[in-house]
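First, one chain by itself: the form predicted on its own, in structure tokens.
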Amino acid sequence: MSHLSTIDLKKELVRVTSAYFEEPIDYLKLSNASTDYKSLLHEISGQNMDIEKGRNDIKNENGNALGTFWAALCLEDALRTRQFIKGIDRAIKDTKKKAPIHIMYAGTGPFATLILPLILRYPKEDITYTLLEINPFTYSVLQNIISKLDLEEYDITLVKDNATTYQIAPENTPDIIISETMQSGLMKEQQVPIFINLMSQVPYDTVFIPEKIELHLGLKKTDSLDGRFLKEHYTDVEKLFEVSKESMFASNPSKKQLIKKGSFAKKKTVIKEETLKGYSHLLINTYIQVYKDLKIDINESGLTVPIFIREIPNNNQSTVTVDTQYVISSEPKLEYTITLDTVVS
């Protein structure tokens, strides 16, 4: 690809990423598109990221920022990439505002994977971009990508900063904020503190993508032991935690302050013995509403793989109590304790 001109590289990127915009989803085409997209981006960057500084995460008191190598791998999650790109495109089209609209992308990775296809598809007068990235190596690769694609003519501001503390200029608030900085179960990474920091500074009608993330306590059927992960093998018991404007930014100012400090409500879930019959495992299920009806369901992506937390014995005669609380720390996670209360017959 290195023989291609900048204009041809742009055309090739638009061609390769066209599968992300198609309806209905063709999973084989999507997989092939992700392979080609990744290959083209690596070719453009000309950078080996599989080195020590590329593999090292940036550790913070409120979670990890992925190492450059790992962030680049996210592209291989084809449905995740498609739903986010498609969701951002839909949000842009839904933004009823005089151009230009302002998009902030927090945690870009080395390629700004989720926004790059859209930069190339919209007139440069229509959108301004703020690309926010904390990892110095990732940031330098991103600078290189922007330069090699000759995107300096677009209104793109690159910012090397921590999205969990970054202060948005009041005169330049974004209309759309994007941050996909998460793993299944909202573990380890900074999705929640990024959401809280950025959304607390902007008007309530600002679109945040993903719009909603839910963690549910779930059960897995005993007869699903053949290695397949079908949706019908799982059932939800109760929602444990939600990241969304509705759940985190109520009109009560004191509640907003409480959430800003990262203090979330504890939850107690009691599952009776009869409810557990026919199930082999307790688990945490992750659901993502990217934008409106564009969603990522359980096990459709690495972001929504069920997390197994306890085996349920075949001869179970206990009521199970699960106490949970989402905690922001150097390794954010949904903390839980499980208590078995034997049923006396």
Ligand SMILES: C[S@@+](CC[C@H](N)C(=O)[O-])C[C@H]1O[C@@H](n2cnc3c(N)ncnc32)[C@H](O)[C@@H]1O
Given for the second form:
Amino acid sequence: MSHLSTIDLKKELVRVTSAYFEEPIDYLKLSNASTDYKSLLHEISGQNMDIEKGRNDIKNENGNALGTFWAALCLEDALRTRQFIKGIDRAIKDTKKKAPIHIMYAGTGPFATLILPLILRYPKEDITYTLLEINPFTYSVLQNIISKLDLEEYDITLVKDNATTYQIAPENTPDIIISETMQSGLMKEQQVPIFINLMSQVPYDTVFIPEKIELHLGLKKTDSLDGRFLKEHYTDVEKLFEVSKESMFASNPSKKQLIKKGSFAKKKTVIKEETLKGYSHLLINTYIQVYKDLKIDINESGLTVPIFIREIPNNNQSTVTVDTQYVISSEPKLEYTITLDTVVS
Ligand SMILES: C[S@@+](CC[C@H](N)C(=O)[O-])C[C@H]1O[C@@H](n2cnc3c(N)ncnc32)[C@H](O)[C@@H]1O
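To complete the pair, please output the form predicted in complex with the ligand; the form predicted on its own was given just before.
In what comes next, the whole complex appears, and the chain from above leads the way.
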């Protein structure tokens, strides 16, 4: 256990996380903040998570929930962590409702990484929190952190439950709902079924963080010399899928029913041979709008790394057709088939 008193631990947490709030971003400070935030949380927890029950993901019919050890590692994705913390802070400040406001955090991981710096910064009368986590080991580590930091004086409700089926009490609907339960390409994890379940139970003006996640069909230029990522080597062809209140809360009731069941529209994209000249790969690109102008661009985080789906041959003479559909299953993903039609001259 730490040699610091509880009061000093809280002060230290506020100090080490201050870089997340600074503007403009100083990447060196941000990286140091990640290291310090992580080591302080591990010191407080005192729990080794690199054990079998910590490394095992929980498999559900609509996707995986990350093992405790892996969920703890998410903190190290520095820009991601910064944009979410800053975005939640901005959303709290933008909330017009009289205090207390209610924040629900679905999939906290062992440290409630994205909300802890804010719990410590806002008066306890201003916000009530519902922290939802499915993994029992992760949940027990979080319980311990909350108790060691003496956060019992705050209005925090810890819930061990599945956010894809969780029922929100109608008299206590949240004003802000946060979930970062995704990977690049919205693969494997449960971001989409979690948001569908929660979106279907709350008023339209509830703020969801992230506000929008988009998957695009993309192309990568041939001449990326030394393997370094350069944004100008990547381009988008078409948006394939969007997760947002606007897209999920479709005004059309029959579409809404389909979305509730997790049936998403099929999309066909045809790319002409001329368009493909100078490009070496077909990709799925992920973009995240965390809150308003706080975004995570392609490759700025592990969550937005481009996914290579097909090489385009040098001498390509084909029109390429890509059929896609986002499908929720035990391994959610954007399913695709790629067909090449050679142009006969
Ligand atoms: C990618 S980790 C992120 C951890 C932390 N929120 C962060 O951003 O650093 C996702 C967390 O959500 C939890 N989770 C995933 N699916 C869930 C579900 N259906 N219900 C509740 N928690 C879930 C996982 O167990 C894991 O702890």
